[in-house]
Structure formats: structure tokens, C-alpha cells
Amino acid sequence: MKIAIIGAGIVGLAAARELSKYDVDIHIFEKNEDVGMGTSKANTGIIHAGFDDPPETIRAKFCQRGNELWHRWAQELSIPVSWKGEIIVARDYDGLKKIEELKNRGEKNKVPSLEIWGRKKLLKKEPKLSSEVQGALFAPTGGVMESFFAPVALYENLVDNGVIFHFNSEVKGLDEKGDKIEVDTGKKEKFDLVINAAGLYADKIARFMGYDFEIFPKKGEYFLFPKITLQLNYIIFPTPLNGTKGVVIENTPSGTLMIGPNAQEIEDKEDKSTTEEGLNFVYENAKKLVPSLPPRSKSLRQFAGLRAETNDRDFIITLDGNFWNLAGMRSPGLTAAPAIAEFIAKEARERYSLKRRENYVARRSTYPRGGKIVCDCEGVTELEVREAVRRGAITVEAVKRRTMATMGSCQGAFCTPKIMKIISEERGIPYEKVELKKGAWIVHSKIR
């Protein structure tokens, strides 16, 4: 049996991982040059506990189970996760009522060990909070991972399990051919099952097969501060406002401080620009909860990511015939991905009588360390960079997402030339042909 998955984001890759446990031929088509380049690339990386989603939603069906599965998946795939728990902080009486509602909702969603903390306990547990806070909901199962790294880990595990990747392969059409679907990327190939996990462009792919739903982008802007800036005991949320989770304050697993996002509805699915207005909103709202935030001038960088939103603010999962949609994977898409994958693999097994493979590889091997230090800020060694390139990193940013080189205080000012040299050697290409990202040259070919 041949399966095509359109989109190499977290949901498509997770689906492929569960399906690769069976005796099937899996092909993943991705219009970009690497995995996780769309909505999976820039977000909070939070593995939500599952208390926020209304019980009747598809989101609620998969969030809490996804949280459970990530505890195992993160170990098997060697993805760093900080399981420090979430606190949803109330600043007034209305906020206190809201966290009571969230606790009740979470219990309906079978989220374990939820607690309401009063003001005194909250300030003792997280002393960096504003003295104006009144209480919080504590969800101990919440965690945070480096979101850009999860697709990479899945990719490497999938390669070990024989999954075939087609990068720079935009799907331009789908056509039913009897009991198969023909995927057109410039060249045409037929598949028994096609899974649409195309993120922001899932609506475009679905229209090829007669579906009519809309995916629109919602922009979120963020600040990232150095590791030594401010260390928190928990992932900090405000009480939700206007259907959003609000501006989050968190330490990533590597120790950096990240605040964001806002939620701005836009039209352009490629607009990842930051705005003064958006960044002001993020910083000012974060500072209401944590007054000791460092000044904006101390940030390493500001960036924006896009989420795939739907009109009814829920996932779209349809398993009709041999074309399946996994669309509208807005928050908590990252959290829910393993549970969605588990669900569709079970459906595929039952519908197609799939047989388990005997040689499934559950664990991803980590990179060897050794040789000279290439990135002083993050302590990345030459062997790690070489291994990243050997496993598929073709640009400086691809190495960055695999090793964290260039993510430190100098933001690549000193280590980029060293990384370029290694990429040049490993790929057998001229130094000046090494790209920052696809189509973005670092050295002009006429400069020597």
C-alpha cells in the first residue's frame, strides 16, 4: 500500500511515524526545502495539559491524550522538554472565576491533578509574579519543548523507518484515478491513500478534491531573551481573553526567556514580519504579570509565526474514502499531533488490514559530540554540525534547527563562517554556494 502525506509539519510527520509501524510505503511531499518550515516553526512549543479546550471540540478529544504520548515520544526521539507545569494567573475577581471554569473544563477533559492556588501560595511558588495577582490554576502535566526541533527529530526517525521525503515538491493538483489518487508535483504518481496535512495551505489542497473550507493565518509575535536573563519556576499564562490563550512567559528547555504571542488576523499566508504595535502589546501584557522582565533592548531577537485558524476555531479531521484531511491545526496542534496520529493509524489499520512491521525503529539516535567548538555561545561541536549535514541539513538555518548553533548571544556572528565551511566540505559544494536558507545567499559568488 502506498500513502502520500502532503506537508512535513508536526502533524504530517507525527502521522507518518504511527503509519510507519505498518507494512506500507510512505511518501511525504513538502513544498519547502526542509521539515517544519510552516506553522510548526515558530510558536511557544508548549505541550498543553488540556484544560483550555471546550469538551465538545475535536481539540479536546486529542489534546490531553497528546500530552500523555509526548512524555514517551520525547524520550524516544531525544527531544528536550521541560515538564515544569503551567500556571494560569488571575489578576482580579473575573480572573478567579475564569480559572474555576478552566478547572471544571479540564476535569471534564480528564486532565489530572489540577489545583487552584490562592494568592499567598502562588507568590511563594512563583515570586517573580506581580504582587497584584490573586490566584492561579496549576496544571502540572504541562511542558515546553523547542518546537522547531520536534519536526527534525521526527524526520530523522522517519528516515530510519524508510519513509521517503520529497522536498521542494509543491502539490499542484490531485486527481482521482479509479480507486487511487494521482499526486501532481510536476511529475505524477498514484497513491492508495492521500493525507492532507498542508498547514496554512490545507484548504487549497482540499479544494482539489472538492472540499470547501477556509484556513486563514493568525500571526503571533514574540521576544526571545538570553539564557541568563530571568529564570521562572513555571510556564506562565494570563487568564484567557477573547478566545486566545494570551501572552505566555516561559523559559525554553535551553533556558532562554520567551514571551508571546499576540493574535492578529491577517490575509497573507507568508507574512511573518513583526510590527511595533504587536511587539508593544506582547511586552506590555507580559510585564503586567512579571514586572521584572528585562528591557526590550536586551532581547536576542523578535520574530513572528503563523497559526492555521478555521472559522469555527477547531481542527478539521475528515477520513472520507482515500483522501483524509488533517487541517486547521491551530493551538493545541503541537500537543495533539501524536494523538491524532494514533487515531488515524488505527483507522488505516482497520480499513486497509495493515500488518505490523517487524523492524520498526522507535528511537532516534542523538548526535555525537567532539572536535573543535564551532558555536561558543551554545557549545556546539564540529561533530554535531557534520552529523546534522549528513542527516539532511543543507543550509545554515537547517543546521541551526538541529544543533542550536547560531542561537546564542552573538546570533551567528562568529560561528556562521565555520558552519558554512563544514557544509561546503560535507556537501562537496563551493563555500560561496552555501545558503543561509533556500534562496538566501550569504556570500556573493563574485566576492573572494
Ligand SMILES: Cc1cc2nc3c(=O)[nH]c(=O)nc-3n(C[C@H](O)[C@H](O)[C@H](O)COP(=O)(O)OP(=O)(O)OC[C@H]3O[C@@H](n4cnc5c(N)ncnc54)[C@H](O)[C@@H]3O)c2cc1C
Second form
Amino acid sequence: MKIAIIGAGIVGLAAARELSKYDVDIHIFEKNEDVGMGTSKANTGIIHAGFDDPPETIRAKFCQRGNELWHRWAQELSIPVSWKGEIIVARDYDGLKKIEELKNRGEKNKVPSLEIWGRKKLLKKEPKLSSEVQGALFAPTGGVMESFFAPVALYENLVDNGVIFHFNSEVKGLDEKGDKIEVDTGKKEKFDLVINAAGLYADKIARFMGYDFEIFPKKGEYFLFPKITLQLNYIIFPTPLNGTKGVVIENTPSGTLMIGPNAQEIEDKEDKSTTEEGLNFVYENAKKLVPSLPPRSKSLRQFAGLRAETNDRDFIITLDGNFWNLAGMRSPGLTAAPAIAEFIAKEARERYSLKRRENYVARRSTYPRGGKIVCDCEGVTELEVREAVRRGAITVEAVKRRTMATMGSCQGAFCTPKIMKIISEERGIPYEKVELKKGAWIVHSKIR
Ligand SMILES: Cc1cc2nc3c(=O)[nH]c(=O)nc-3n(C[C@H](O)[C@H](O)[C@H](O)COP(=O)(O)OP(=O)(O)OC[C@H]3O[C@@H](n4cnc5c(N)ncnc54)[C@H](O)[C@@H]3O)c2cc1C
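Can you swap the form predicted alone for the form predicted in complex with the named molecule?
What follows is the whole complex; the chain from before opens it.
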């Protein structure tokens, strides 16, 4: 049986991982040159506990189970996750009522060990909070990862499990041909089952097969601060506002401090610019909860990600015939991805009588360390960079997403040339042909 997955974001890759346990040929079509270049690259990276969404939503159905699965997946795939737990902090009486509501909702969603903390306990547990806080909901199963690691880890595991990747392959059409679907990327190939996991463009893909839902981009902006600027004991949320989870303050597993996002409806699905208004909103709101935030001028960088929003604000999961949609994956899509994958693999197994493969590889090996230090800020070694390139990183940014090189205080000012040299050697291409990302040249003329 041949399965095509459109989109190498976290949802498509997770689906491929569960399906690769069976005796099927899986092909992933991705319009970019690497995995995880869409929404899965720029988000808050939280593995939510699962108390946010009303029990009747599809999001709630998959969030809590996704959280459970990430505890295992992160180990098998060697993805660092900081399982600190989430606190949702109330600043007033309404906030206190809200956290009670969230606790009840979480219990209906089967989220374990939720606790309400009073003001005194909260300030003892998280002394960096404003003295004006009144209490919090504590969800110990919440965690945070560097979100860009997960697609890469899945990719490497999928390659070991025989999944075939077609990069730079934009799907431009789908056509029913008897009991198969022809996927058109310029080349045409027929598949028994096509899974649409195209993120912001899942509406466009679905339209080829007669569906008419729409995906709207909603922008979220962030600040990233260097390690050790501020260390927190928990992932800190305000109480939800206007249907969003609000501005989060968190340390990622590597120790950087991240604050964001806001939620801004926009029209352009490619507009990842940051704005003065958006960043002001993020900084001011974060400061209300943690007054000792470092000044904005200390920020390493600012960035934005785009949510795939739908009219009814829920995931769109349809498994009709041999064309399946995994669309509208707004938050908590990262968290839910393994659970959605588990669900669709079970459906595929039952509908197509799939047999288990014997040689399925669950674990991904980590990168060897050794040789010269290439990135001083992050302590990344030459062997790690070489291994990243050998496993498929073809640009400087692809090396960054695999090793953290260039992510530190110098933001690549010192290590970029060293990384370029290694890419050039490993790939056997001239130094000046090494790109930052596809189409973005670093060196414009030959170095003498
Ligand atoms: C600001 C923000 C914060 C968030 N925070 C969290 C969080 O803390 N926790 C959480 O659980 N979730 C969070 N999310 C949600 C999470 O990031 C998404 O649910 C998830 O990344 C969606 O993954 P995806 O695979 O559906 O989409 P994507 O990652 O966008 O992948 C889709 C892929 O399809 C490719 N593609 C598109 N069209 C085509 C085509 N025609 N042919 C071939 N390829 C195509 C794209 O290039 C892309 O690589 C957040 C989202 C945002 C924006």
C-alpha cells in the first residue's frame, strides 16, 4: 500500500511515525528544502497538560493523550523537554474564578494531578512573580521543548524506518483515478491513501478534493532572551483572554527565556514580520506577571509564527475514503500530534488490514560530540555539525535546528563561517555556494 503525506510539519511527521510501524510505503511531499519550516518551527513549544479546551472539542480529545505520548516519544527520539509543569496565574477575583473553571475542565479532560495554589504557596514556589498575584492552577504534566527540534528528530527516525522524503516538492494538484489519487508535483504519482497535513495551506490542498473550509493565519510574536537572564521554576501563563492562552513566560530546555505570543489576525499566510504594537503587547503583558524581566534591549531576537485558524476554532480531522484531512492545527497541535497520529494509524490498520513491520526502529540515536568547538556560545562541536550534515542538513539554518549552533549570544557572527566550511566539505560543494537557507546566500562572490 502506498501512502502520500502532504506537509513535513509536526502533524504530517507524527502521522508518518505511527504509520511506519506497518508494512506500507510512505512518501512525504514537502514544498520546502527541509522538515519543520512552517508553523512547527516557530511556536511556544509547550506540551500542554490539556485543561484549556472544552471536553466536546477535538482539541481536548487529543491534547491530554498527546501529552502522555510525548513523555515516551521525547525519550525515544532524544528530544530535550523540560517537564516543569504549567502554572496559570490569577491576578484578581475573576482570575481566581477562571482557574477553578479550568481545573474542572481539566478534570473532565482527564488531566492528572491538577492543584489550585493560594497566593502564599504560589509566591514561595515561584518567587519571580509579581507580589500582586492571587493564586494559580498548577498542572505538573505540562512541559516545554525547543519546538524546531521535534520535526528534525522525527525526520531522522522516519528515514531509519524507510519513509521517503520529497523535498522542494510542492503539491499542485490531486486527481481521483479509480480507487487511487494522483499527486501532482510536476511529476505525477498514484497513491492508495493521501493525507493532507499542509498546515496553513491545508485548505488549498483540500479544495483539490472538493472540500471548502478556510484556514486563516493568526500571528503570534515573541522575544527570545539569552540564557541565565532569568531562571523560572515553571512555565508561566496568565488566565486565558479572548479565547487565547495569553502571553507565556518560559525557559526553554536550553535555558533561554522566551516570552509570547500575542494573537493578531492577518491576511498574508507568509507574513512573519514582527511589529512594534505586537511586541509592546507581549512585553507589557509578560511584565505584569514577572516584573523583573530583562530590558527589551537585551533580547537576542524577536520572531513570529502563524497559527492555522479555522472558523469554528477546532481541528478539522476528516477521514473520508482515501483522502484524509489533518487541518486547522492551531494550538495545541504540537501537543496533540502524536495522539492524532495514533488515532489515524489505528483507522488505517483497521480499514486497510495493515500488518505490523518487524524491523520498526523506535529510537533515534543522538549526535556524537568531539573535535573542535564550532559554536562557542552553545558549545557545539565539529562532530555534531558534521553529523547533522550527514543526516540531511544542507543549509546553515538546517544545522542550527539540529545542533543549536548560531543560537547563542553572538547569533552566528563567529560560527557561521566554520559551519559553512564543514557543509562545503561534507557536501563537496564550493564554500560560496553554501546557503543560510534555500535561496539566501551568505557569500556573494568567491573568496580569494
Ligand atoms: C504562535 C503559536 C504558538 C503555538 N504554541 C503551541 C504550543 O505551545 N503548544 C502546542 O501544542 N501547539 C502550539 N502551537 C500550534 C502548533 O505550532 C501547530 O499546531 C503545529 O505546528 C502545526 O503543525 P502542522 O504540521 O499542521 O503545520 P506546519 O508545521 O505548518 O506544516 C505544514 C507543512 O506543509 C507544507 N506545505 C504546505 N503546502 C504544501 C504543498 N502544497 N505541498 C507540499 N508541502 C506543503 C509546509 O511547507 C509545511 O512544512 C502554536 C502555534 C503558533 C503559531
